[in-house]
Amino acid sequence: MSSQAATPELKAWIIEQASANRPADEVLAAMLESGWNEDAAAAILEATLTTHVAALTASGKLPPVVAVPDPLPHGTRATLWAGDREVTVIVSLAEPRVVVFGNLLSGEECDEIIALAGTRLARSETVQTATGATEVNEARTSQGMFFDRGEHPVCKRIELRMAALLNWPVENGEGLQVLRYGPGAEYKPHYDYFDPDQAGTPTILKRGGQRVASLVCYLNTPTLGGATVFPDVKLDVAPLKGNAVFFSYDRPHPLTRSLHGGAPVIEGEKWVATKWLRQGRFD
């Protein structure tokens, strides 16, 4: 690999690494260790992977890319107007698409959502894509509940704000899900989209189509732990009351690098409200 030429053998090796789900930064590091110039290695790596993904998509071996919510269609800004309040942009990551917002919810709104949800909590379930049903999963040890969309004035106000912020219709969103994580509770890394290879997915998709983005709002600040983690890019987002983390996934595939989880709460508790965005109207 020290010849600095994009040989067929090099391209095949890069594709082999990608097929084995080896992170791109590790592949790049291996090329640098073999004597590659960093700029040349990065260019060849990007070109090879882009061509490979395009070929797989054209052949039907990968799902096609779809439109997704985009809070920053014209580039990163320090603040955004969300219809009724100004929201700050704390972090903006392009690949995977992750944006951390500050001041999305007021302290009073956070407290009200917790109070409304508190009496309806039950052990959290996950969607079983093999059947389309939900079930208790040991990977998710929180308590949770769902509000219907617009169920309370505070829900409606927050949902309108989210729609304005993310440039996505209110009707394309699921109702808010509220989760409580006590000490030791966690949600192991997972994807939010529905696996297209599972038998139950077509039934799930009849109601709104695929999930294309997630917005996780922090309703309180745990004493210790509870970060939202993105293992593929080694990013941890600390839970801070009123803040939120947004991430999108333009196809139901690990290529989106949207793998994420909720790290264990070490001390205190963590409350979050999650909004999932669908391709189409969710009724």
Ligand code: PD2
Second form
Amino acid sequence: MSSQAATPELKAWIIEQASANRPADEVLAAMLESGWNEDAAAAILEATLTTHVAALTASGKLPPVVAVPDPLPHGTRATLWAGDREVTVIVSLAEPRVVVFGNLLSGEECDEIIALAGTRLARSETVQTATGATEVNEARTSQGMFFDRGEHPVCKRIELRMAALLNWPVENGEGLQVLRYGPGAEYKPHYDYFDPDQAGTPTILKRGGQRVASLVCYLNTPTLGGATVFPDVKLDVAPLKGNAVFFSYDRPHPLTRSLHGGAPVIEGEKWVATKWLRQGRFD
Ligand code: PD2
Ligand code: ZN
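Show the same protein again, this time as the form predicted in complex with pyridine-2,4-dicarboxylic acid rather than the form predicted on its own.
The complete assembly is shown below, putting the previous chain first.
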């Protein structure tokens, strides 16, 4: 790699590195090593990658960007009115889009969902995108269940609150999924969207289209462990009863950096309720 000139060779090298999944901070470090000024290197890196991604999208090699819910379209603020309750904004991250909320659910609501879900828990299944069927997944050692949308008054109230908070129609939401993790249980890093390359995905997408965002609500506070982690940006969200973490993904692709997982619970147990938002009506 030559230094200090944004030559076609340099741009080609940057694209080669990105195509080999080399992290951008490593590529930047290599440029600094060879004598680049940091601001200039960051600018050429960003411009080259943005242009490259736009070209791949235009040629159909990357899925197009779609609209996603955004709870803070006009800038970060400390509180949001969610229809029947004031919710606090604890953290807002642009890339990946992540917002941590406080006070989304009351303690009583958390307890009620746990009690209603408790009798219906089974070893968690995930949708098997190869066939569209569900299967027990070794990457997820929690137990889980799904409520139908609006199945109980507490589900309905929470779903309306989430729709108000995220400005996304309640009809575009899947029913709440409740997971219980015992000590040692975890959910290995994954993406919540359906993989476009899997054979079962077109069938899954007939009902509501792609998932475009997730809202993971903490129903209790584990004694130790159980963070929701975003490995691409080394972000850990500590689970706290009544809080929630929102994240969106505007195309079904790792470029969204929405890779996330549930770190092992070390002590105590962890309960979450996840709401997935679809592009269209999920009827
Ligand atoms: O429980 C979590 O923190 C977690 C982590 C990753 C939940 C989900 N994914 C999910 O419900 O998709
Ligand atoms: Zn997930």
